[in-house]
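Next up: a single chain in structure tokens, the form predicted alone.
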Amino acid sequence: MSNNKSDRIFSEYRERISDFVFDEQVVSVFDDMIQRSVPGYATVIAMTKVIAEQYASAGSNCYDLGCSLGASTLAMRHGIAADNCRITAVDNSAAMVEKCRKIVEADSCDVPVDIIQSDILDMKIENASVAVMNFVLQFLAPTRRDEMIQKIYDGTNDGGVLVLSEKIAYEDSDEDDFQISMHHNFKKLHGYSDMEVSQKRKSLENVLIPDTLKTHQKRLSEAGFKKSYVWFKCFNFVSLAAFK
């Protein structure tokens, strides 16, 4: 069950561009706007479901925090072999919530799923052998991040995973710049006008504050992870495992 709408949100001139929102606007284009915007998206999708039937272990607790339409979350049940896992999907926005049910409802995998409307940073975390964040980190207010990457390694059990992806800055500011170029380019040859591009960056700029690839290696060990590995990168674009 997918959702084929055209991402059009920014295809007309703004005076004003007001901050991005995971609103039923969003959602109604979600699966375009994210295959069109992220280089490598469906990549690191399918390459959760691999990572699941690697680490998921026999009655624990696997999670997706951030699940917007259950892209994750699926591709976990798909690749769970171990027996007795459970799934807990969790994502803040209502409008992905409810749809993510509708779109779960539908798969005929019988690994359990809990979708549940709540803010990741209140959920309890336990029992855990797979944990993943696709590109839901960098929506966090910054300071949040360390508690909220703890708190995954505290409810993760030893041997476990945790997949961290999320777009990323450049220490170097003519890299940064080379990578953003690219990624804006990867946009325009998927469709994007120009002026799309422009107002969307302009809309995320307040929302979307990237780290680097060392602030985010350097959170992980300092969690407590003993070891991360980037196994994707394109552009700007990153995916981590980090191993408890």
Ligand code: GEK
Given for the second form:
Amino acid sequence: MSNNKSDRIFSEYRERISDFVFDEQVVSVFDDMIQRSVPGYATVIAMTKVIAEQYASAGSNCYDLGCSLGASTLAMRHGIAADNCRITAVDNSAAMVEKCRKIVEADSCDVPVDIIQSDILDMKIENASVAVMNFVLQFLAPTRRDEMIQKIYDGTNDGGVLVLSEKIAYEDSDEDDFQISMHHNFKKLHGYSDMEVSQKRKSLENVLIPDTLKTHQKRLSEAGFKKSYVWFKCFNFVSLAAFK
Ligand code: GEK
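Structure of the form predicted in complex with this ligand, please, following the form predicted alone?
Below, the chain from earlier opens the complete complex, with every other chain and molecule after it.
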């Protein structure tokens, strides 16, 4: 059950731009929005399956933190080869969770999935072999990010992995300008107008605050992850695999 409605949310001029929220309107166009907005999104989801296949261990839990419509959940579900794994998918948007439940119900696979509406900061994470946070930490208040990563580390078993995908900022302002400009060009070539790009950017300004790659790696290391590798990068989007 996929959602093919096209995203026109910011196509009309707005006098006032309010902060972006994951409400019903966003949910109704989410598939289209994320594919046309995040360079490499489909690759990150597809490779989440590849990583889960390798790292999910028998009798452990796998987490999709900030699951939206469950794309990473389904990727993991169909990748997991180990016995008796269970996936917990979490999102704090009621509209996302409702639609995610329908999508997961329509999918058939032996691996059980629990879909929970909660702030990921309030979730208990335990006995994890794979935790996935694809494009979500960026939406948490910067002051809560260390705590979130620490909570994942503490709930992960030795040998487990965290897949962390994020939009990033660059320390060098010329490089930052280049990456942002390529990201905007990516969106334009996917049919968004300059006005749509700029109104969406304004709406996300206080909501999506990117860290630099160095900040992510420092946070992962300080939480205790012994190594983190960038396994995917496209313009200002990266994905890391961090190992306990
Ligand atoms: C995917 N991972 O398709 N607690 C729980 N959920 C949250 C929180 C929070 N504190 N903050 C934001 N969210 C998905 C894509 S989208 C990325 C993730 C994007 C949720 C929010 O409701 C939304 O569903 C998701 O994180 C971010 O791989 O839209 O750029």
